[in-house]
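There is one chain below, alone, in structure tokens, taken in the form predicted alone.
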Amino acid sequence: MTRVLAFAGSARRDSLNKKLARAAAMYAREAGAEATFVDLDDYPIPLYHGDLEAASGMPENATKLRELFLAHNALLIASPENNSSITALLKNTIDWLSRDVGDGKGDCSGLAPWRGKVAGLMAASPGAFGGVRALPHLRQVLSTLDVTVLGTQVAVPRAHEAFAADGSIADERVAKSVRALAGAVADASRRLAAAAG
């Protein structure tokens, strides 16, 4: 069974990005996908820092974020845009998931969290540009923790007009493309799981 993970980085309550990686999830399942939700802000982590890295070791919501990670093969991620870049939410959680915490999971346990996945990358914004300036950035940090990050990727401009009161998407066309994103994951996540045996 493919295990898809999505999340935001935004700890807002009422986050777009938080509403669009829920509706991924969901089609992720119309897909055959298991795929879970994880809000980041259930998990506050102190901004990473050598000096307490070496007094303490990873923080304990860190560690539980980390099994989440290890025990899915696939991501969806919503990521907003923060000065054309992505938050430092999203970047602190995947600067602590990077870590080598020595316990042997995987041949460089610091990237067991990422290696051999695939990513599907989203964005949501109130502006003209969707957040989609934000993208190449996280899609050359993943790279770089041998993550497979798909091609397609969906940007969703004027985003607060996008979603019902419930959270669902009511736009049809970013539906359609969430939908269609969602289901590429599963399947690339399938099909390379196939390949390695």
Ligand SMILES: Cc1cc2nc3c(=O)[nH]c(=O)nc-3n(C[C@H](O)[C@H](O)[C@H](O)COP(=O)(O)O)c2cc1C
Contents of the next structure:
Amino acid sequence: MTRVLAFAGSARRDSLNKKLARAAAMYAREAGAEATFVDLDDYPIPLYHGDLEAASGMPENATKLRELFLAHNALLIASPENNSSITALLKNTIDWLSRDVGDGKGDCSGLAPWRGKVAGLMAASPGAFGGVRALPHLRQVLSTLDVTVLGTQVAVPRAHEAFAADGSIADERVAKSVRALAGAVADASRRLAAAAG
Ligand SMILES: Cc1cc2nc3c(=O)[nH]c(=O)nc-3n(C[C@H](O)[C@H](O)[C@H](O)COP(=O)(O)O)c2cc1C
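Right, the form predicted alone is done; let's see the coordinates for the form predicted in complex with the ligand.
Next comes the full complex, and the chain you just saw is listed first.
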């Protein structure tokens, strides 16, 4: 069974990217996958600091998130665009979850939450470019961690107008591309698992 973890690089309660990630999780379920939406705001973690890590290891919430990542084999990530790149929250989360915790999961346990996963990338912004400038940065970071990032991606411009009051995607063209991306992630993940035996 393909298990997709969907999340956004925003902590904001009314985050447009959380709405996008939630919608993508729903479409992944429609495509036959199990899908979990996780709100990073439920797992606050400090800014990565080498001295903090040396003194007390991985923070408890980062460890909980790591376990969640280990229990899934595909990712749907919606990233806001901050000054043409990904948010500090998203990068900090990735950085903590790429640390080796020496639990024997893989030859380098820092890669264990990432390696072999398929990811679909999305962005939502009230601006005209829809956050698309952040996505190459996210693609590069994830590729470093051995994630297979699909070429297809979704950017939602004027995103404050793209969602209905209940959080669903109101714009049919956006809904269609998110549905296609979620389906492609579920499909690619299944194929990768089958090829790996
Ligand atoms: C520090 C900062 C920088 C931003 N830079 C950009 C940007 O480069 N491009 C853009 O489209 N929006 C930019 N924005 C606006 C965000 O895209 C917008 O606040 C968005 O709604 C945040 O995502 P969220 O709704 O998921 O929280 C910026 C916002 C902040 C706070």
